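The chain that follows stands alone, in the form predicted alone, written as structure tokens.
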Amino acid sequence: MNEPLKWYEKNGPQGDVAVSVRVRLARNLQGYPFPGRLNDAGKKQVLEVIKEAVLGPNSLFAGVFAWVPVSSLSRTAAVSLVERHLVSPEFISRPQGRALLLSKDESIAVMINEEDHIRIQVLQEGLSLKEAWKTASRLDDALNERLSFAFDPRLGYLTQSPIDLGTGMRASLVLHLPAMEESGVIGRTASNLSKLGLSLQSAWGEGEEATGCLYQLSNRVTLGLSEEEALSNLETIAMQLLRQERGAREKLMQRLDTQDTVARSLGILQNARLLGQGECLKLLSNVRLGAACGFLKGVSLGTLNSLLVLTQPATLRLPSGQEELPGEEQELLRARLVRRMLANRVEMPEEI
């Protein structure tokens, strides 16, 4: 039986710019202290209560989720979860008393005993905010019937961090913004968005310039807005950024030096024997730009999206089960994977 495609292996609506979306809900159980104040016995009890509700007899979720105790994972497997955006780095840093519920296509990940008792995360390809929210909301309602979440009529859902009070919802998008980065407007745009309660920051890498030109747009306000209002605001701003990026791309791709960079990047990816992580992400970003603009033919954006994830260090090592690989061996493995996935798929433009 074939495994279902993962969310990062697909290309969704507005996928030329919008790589993926995530909707996250923070929830806590009535009658239990927040995880930060739970001892080991308390965390174990929370785990048992949630596991019984989700995977016990007559559960609506039978066969939907795998139960993954974090303490059972190798270091490579745990870090790979972070690279695939399924858990936070903090979640794997202290594995005892924590577990993950994970759907087969990895579009739903539920962290248990992170900052809150439950962190529901729904990830989808493209600009699919409303669809991701519907999935998260249905799961939230079903879990609440079995578990009873801590809620205050005035403050909303109670969370360990006051920042998450209210809806307890955070929504974000990963956007590919090479043209806006090239034009130098990212910093100013991020500053303007912060005044609207939104954040634009590197999705991978540090600082204003993101590795692979990938940026995360997210809401920072959860109190005083309904989930629908927050999502509508986020999607409106996202569409503005998409239009700005597309306009900048049209000009950028008319330049001979840009066309040359895209074509050279494709040639390197199809022929390289060694690829470092940073170099690989930059080259994939260039090729993704060319493919999204129609300059390169024959490769799906879904293939390029999956390579952004599968070439990350721990995820790259995961199939072999090796905890460590010398630098050159890892670069060899990465280059081999990229060559295989791009072999005989991309057509190089006849004229540049």
Given for the second form:
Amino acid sequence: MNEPLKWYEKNGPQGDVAVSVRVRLARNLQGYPFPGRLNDAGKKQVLEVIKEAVLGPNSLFAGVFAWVPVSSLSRTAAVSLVERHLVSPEFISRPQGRALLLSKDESIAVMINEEDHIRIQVLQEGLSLKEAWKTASRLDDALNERLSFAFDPRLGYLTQSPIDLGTGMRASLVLHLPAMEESGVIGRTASNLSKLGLSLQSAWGEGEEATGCLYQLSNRVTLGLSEEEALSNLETIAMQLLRQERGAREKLMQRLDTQDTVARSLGILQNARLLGQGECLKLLSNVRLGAACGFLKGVSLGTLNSLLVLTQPATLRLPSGQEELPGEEQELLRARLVRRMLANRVEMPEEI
Amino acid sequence: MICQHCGKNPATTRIKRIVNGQLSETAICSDCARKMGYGPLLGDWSLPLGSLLGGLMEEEAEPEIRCKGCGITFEEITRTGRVGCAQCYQTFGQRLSPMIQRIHGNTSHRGKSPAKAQLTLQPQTGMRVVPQKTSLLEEKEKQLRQAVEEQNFELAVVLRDEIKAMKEGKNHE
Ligand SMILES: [Zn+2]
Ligand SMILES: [Zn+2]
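Got the form predicted alone; any chance of the form predicted together with its partner chain too?
First the chain shown before, then all remaining chains and molecules of the complex.
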């Protein structure tokens, strides 16, 4: 057991509500057209230049990063990267000329030749925005030692999409908001936030699909604000949402019907023989609410966080080496994994 | 092609999502794209910029200019919503600027600058060359101390090796 825990297997600061944070920086090399204007040969050249800079002789990063050409991955492995939030669906849709630099704990993932030549991403558990930014910025500096980035003093870092001009930074938080969702205030909150240049949207699935009450809060403004300012804004708003959610949870958890739902959800997760993805997500969300409020004792938020990631279809079937699994087999695997990880004895208060 | 989501408007964007463990591509209209906000955790990764720019540039009918850096025309940029290369921002600067203002407002960059651009021209100081940073080596040594303090050993290893390489003077230029 020397494998370091993956970032998504841990619980971080403000972890009762804040599940994870991601900071992404867009960078482009000087002297090469952006990826959209590069043919396969051009993309390959960019790959080589970056690979040489990062892992070449006199390497500073060997041992830190694995070099993963997207074309070397099976379909399932590629989709699993998306499920683990390490790459975008766009990134794996055209594997040619694209590669990923991935750190061992999967907390640093650098996409090469996605929208921009380089997209540094740092992922962390909990509300660790500033820490994630620091790591991203230092990696940026380190890469910049050997690579020249396209930059304009007025427009900032030059990007393929003008939307990212300036800092090229997009910071986002995944928040678990079951109580706010229950009280029906998410829609209004989201539209208020958009006026402040922030977006709040479903983080997991969309529309009628189960969402597990997980929402993504992110900054939209990249030009005219420094990175620190953008992060402070985001953090201030996040803390307000956290307070609002905690207040609503306190009331919600006092209700007998909520306690019943939470306890039953745990019962199903601990005993089910077949578990669909949507059902599983909904039940995990209920149990997470109970655990975060201290109603369920003995279920760790870290375990629940990793289950959210590991029960997704491609990640679930990855160890089996199969590109596809019949529905029932998939549900069986999921139920087995959940039972094993939630096998601990859980205590909860007597009803009054 | 008609939007695969609402079945009404013409599709303008292809979105890529993960549905039940498989990559799926859907052609949708700009309305639906905005409403949906896109895929699992990745809503911020792409925007239907083409639709954002459409309409803004219709009256343009100038002789075709191509960017020397990448060969793209302005028409292609507005159609795809993607700029071809860094040089495009100069070549088409005037025509891009209303669009950039529409997205960001009338403002300019206030974030970090590349460490490598240690000397930059500052227009407001009469194009004087102004040093931007203290020694990169000093900065790195400071970062290393901090990384060790914070027990960020992964980073510390990187920084230590970088400092070593810099001191041995064999890493760049
Ligand atoms: Zn539509
Ligand atoms: Zn160009």
